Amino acid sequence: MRITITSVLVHDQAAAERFYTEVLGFVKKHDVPMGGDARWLTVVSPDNPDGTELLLEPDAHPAAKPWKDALVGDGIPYTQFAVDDVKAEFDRLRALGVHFTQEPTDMGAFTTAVLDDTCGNLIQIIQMH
């Protein structure tokens, strides 16, 4: 068994588009429409293009604004991005307007930061050591 696919929900496909690839750097891989105004669109590091895919999803369960609202308000990362250095990665982004909920923080084994997606999420970068 392997993860080939997971998910983040976004309110805005095409706004979530234009921020993984053209601010976080990402890759579209599918972009399939599904009907209405879904699309199976999923996006993959450059470093690995056949590697796990990330499907922007559409966030139209009712259940999902309530709960990706909490996990905001709480300032708790939908899910997290591997990179080589969060220093250098927060600079960058920082750079190019990306809001950042917690600055880069050396928790010992690792250093994270938290930036919002500007789809209704915050997403963790984090950096092993």
Given for the second form:
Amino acid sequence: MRITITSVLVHDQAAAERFYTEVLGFVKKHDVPMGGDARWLTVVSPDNPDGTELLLEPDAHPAAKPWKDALVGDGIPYTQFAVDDVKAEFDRLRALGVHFTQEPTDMGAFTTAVLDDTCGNLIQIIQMH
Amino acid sequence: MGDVDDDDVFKALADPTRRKILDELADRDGQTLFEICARLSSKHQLGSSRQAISQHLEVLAAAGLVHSRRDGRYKFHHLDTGPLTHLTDRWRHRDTKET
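What would the structure be for the form predicted in complex with its partner chain, rather than the form predicted on its own?
Okay, now the whole complex, with that chain kicking things off.
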């Protein structure tokens, strides 16, 4: 068994596509109409185009919003991405207007920061030492 | 902070996990519950549950040592050292009475 796709629940797929590609720097892999406005929309890392895909999945289910709001309220990230240098990513993303709920923090074996993906989620970036 | 009982402050400070929370808020003020939990588990190997940390924060808030602030969709916890100021004055300066 392998993990080929994981997902984040986004309230606007077009906005999510812009944020995850233009701001975070992922590249679009699949974009398939799914009926109505919904798309099967996935992105991958440019460093690993055949690696795990991130599905930008509509959050239309009524349980999604209270769940996401509760996580965000306590600062809990929905998922985590690895970076080589958290501080450098923090500086780059903040210059692009990205809001962080946790600035780069040295936790010993790793450094993390937590950003707002503008689609209703917090995302943690992590650098292992 | 005149409405906070000294007893509440001493009780809040009696617990080592709560003192660590204050240490971490002193390191950087204004943290989410997630960041406080992450710091306690990764830096101090304190594997308390999120609910337990939340309850510790309530005790610290009742003692006036922590204030929680909502900022849009996020909630941040801030250190307030105000209640500590007069805590030991009654022994160091004998004209100060216990309140």
